[in-house]
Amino acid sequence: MENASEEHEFLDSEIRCSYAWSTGEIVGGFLEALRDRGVILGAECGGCGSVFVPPQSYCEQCGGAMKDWREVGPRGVVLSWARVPEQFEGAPLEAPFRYVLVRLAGADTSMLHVTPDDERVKTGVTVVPEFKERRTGAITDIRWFVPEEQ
């Protein structure tokens, strides 16, 4: 049997789907505290006591369920960072800026966020969150982390 040559037509298009999702009790509580009180909460594991920020419903260390909320920070230490010199689609800020991995005081995990493009932002530097004046219950209610003034 001979291979018949097939012609294909291609359509270049984009499909968009609107959706809504529930944050659930754990993430919802975290976002509500950001919005209503301007504080960062971690979830404490009922098994080993580890504090997770951002919070999650189970512990990655021991598999235990989260039992309590703990206010963490506001100070944190930069564990790692990366400078973003040019704008890209979907960027959380106008470039240049920096992504930072921050370990907040009282937390056993780190959270990824952003900082302004500030030469003082480097590994080991203490940073604090700068909250937006008008908050909506999103991680972006923390505008960014900035170096703590000495």
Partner chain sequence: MEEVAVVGWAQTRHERSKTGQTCQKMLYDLVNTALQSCSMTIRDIDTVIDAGSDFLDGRGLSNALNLDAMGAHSKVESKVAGDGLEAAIYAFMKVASGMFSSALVVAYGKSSESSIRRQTRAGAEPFYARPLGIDAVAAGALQENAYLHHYGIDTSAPARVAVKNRAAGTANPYAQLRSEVTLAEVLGSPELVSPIRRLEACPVTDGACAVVLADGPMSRSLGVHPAWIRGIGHSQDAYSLGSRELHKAVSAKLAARRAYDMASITDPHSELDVIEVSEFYAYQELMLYEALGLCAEGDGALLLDAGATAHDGQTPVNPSGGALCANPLVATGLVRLAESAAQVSNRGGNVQIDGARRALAHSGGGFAMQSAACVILER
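Please give the other form, namely the form predicted in complex with its partner chain, since only the form predicted alone has been shown so far.
Coming up is the bare chain, nothing alongside it.
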């Protein structure tokens, strides 16, 4: 076409929306205990007896409903880890840091969280949580887990 511009190659668009996700009783109770008391709560399944940390109101394995709160931890054992070398938007910490799956004392499941990029953070090592001073009722009220000092 004459005078056809060279533009119109790409269109920039986005999906951008804010959300307010209802937590429900169990998730809400867990986050509230983190915020207000600095403790980590698990919930015991009324079906199979497993203690879930962090808890949902339902058992992901047997389908049962939770019947009781259990205070767990604060110590836990690292079941797996992964090292994040580079920063990304929305990262919970400055990279490098590590993701960990931690089985807290008294729990039957493990909890996803983060640790500093510490060589000692490996499978089998014992870690403890450090809580933030100002807590808002979020999983990140636990700043991170750190290896327990011998």
